[in-house]
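Just one chain follows, in the form predicted alone, and it is written as structure tokens.
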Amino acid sequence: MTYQNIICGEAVETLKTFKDESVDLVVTDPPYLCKYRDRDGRSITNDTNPEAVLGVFPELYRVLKQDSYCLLFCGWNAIAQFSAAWEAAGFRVGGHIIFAKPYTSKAKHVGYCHESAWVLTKGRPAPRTNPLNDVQEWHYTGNKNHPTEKSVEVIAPLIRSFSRPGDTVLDPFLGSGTSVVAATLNGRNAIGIELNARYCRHAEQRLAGVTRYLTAKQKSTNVLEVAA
């Protein structure tokens, strides 16, 4: 059996009560610091706070085992700030995945029609033994539930490809809670941080659906053995 804890608490300071090394897999999405509003004029929670976005690479640097990953989506406006701080914090990288869209969700000097993120590494992961494509196909959610809400389909690929069942994944920005619902679908452990409480308890909702879902479908599966 897995477990899964969403915390409803500010990223670094909630960090700072971990275990060193007692984590397996990073996989977040933070506020990117362009001061991003959607079309419904919806905005991000500390997306103008640097010090608190910026801040939990240490944190992570620190929880994360040795020759592990920490997989982060940025975007390119504040690349140089983002850059710094992981490599402040002992990250390098190695890799980056470019998800590609249908469509372009904005355009100024050139159309937007990617996503990105960035692979960092911890010590020395071994070289993947089936390493996922760097170039990886967009799944659009339409954004109902969060302004930036990345789909399962977008996730589930990288907590399979960089952890293995069992391991405890990571999320300290979770939003709409994705990352642990993905996690959970692939028989991870998953702990989610969130500072916004309607996010969480959206995030734990899903999350109840999916153990439902879950436990059904095993108890499914008993039946159909015993019936064998």
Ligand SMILES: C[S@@+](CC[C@H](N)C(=O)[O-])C[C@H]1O[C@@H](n2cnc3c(N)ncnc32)[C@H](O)[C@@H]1O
Contents of the next structure:
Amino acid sequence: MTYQNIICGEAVETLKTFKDESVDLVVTDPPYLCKYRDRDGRSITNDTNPEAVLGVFPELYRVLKQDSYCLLFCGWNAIAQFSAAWEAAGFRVGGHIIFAKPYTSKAKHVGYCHESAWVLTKGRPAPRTNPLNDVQEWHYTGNKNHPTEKSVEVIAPLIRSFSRPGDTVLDPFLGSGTSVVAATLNGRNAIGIELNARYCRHAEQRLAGVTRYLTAKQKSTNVLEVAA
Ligand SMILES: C[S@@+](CC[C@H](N)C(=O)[O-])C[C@H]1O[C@@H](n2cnc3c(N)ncnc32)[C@H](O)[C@@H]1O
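Please supply the coordinates for the form predicted together with this ligand, as a counterpart to the form predicted alone shown previously.
Full assembly next; the chain just shown is listed first.
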């Protein structure tokens, strides 16, 4: 049995209550610090407030187990600020994953058609036996429930590659709940933290749906086993 915990609260203050080295993997998509607006004009809380975002790195480093990974979605816009903060906390870069989109999100100096995630390491994690390629396919969600909703198809391969079943996966900027859903579907424990109460409720509803699905699946497996 795995456990899931969605905490409606502020990331740094909430993480301060966690024990040292209690998390196996961080997968997160923080506010981008780029005055983000989607096509409908929606923004993200703290997207123009670096203190409320970058202060999370020392806590993430503390709660992660030795020799483990933090996977961080972060584009080029605010990379200098982000990398200074993660390096000061102790993280090192072990890779950079590009998600190639079949469309351009916007065009200015170039046509912008990728998203990226940084593979940060704490200590020296063992090399992956079957490493994920650093160019991956992008899956678009339509962003109905959140302006930057990631798809389970994007997050799940990261969770499978950088953690094991039964591990604990943390997302301190949970949004609509995708990382908790992807972790749960892949047999991991999951903890998500989100400031916005509306997104917390949405994440809880998604998670309840996944739990119902997994329970029903388990029951039908049990019936088939008894019948066999
Ligand atoms: C880029 S979005 C994450 C979207 C998410 N990956 C998804 O699939 O829905 C970042 C989220 O962090 C939340 N947030 C911003 N500052 C926060 C803080 N200090 N503590 C916790 N959550 C925060 C925002 O409300 C927003 O939902």
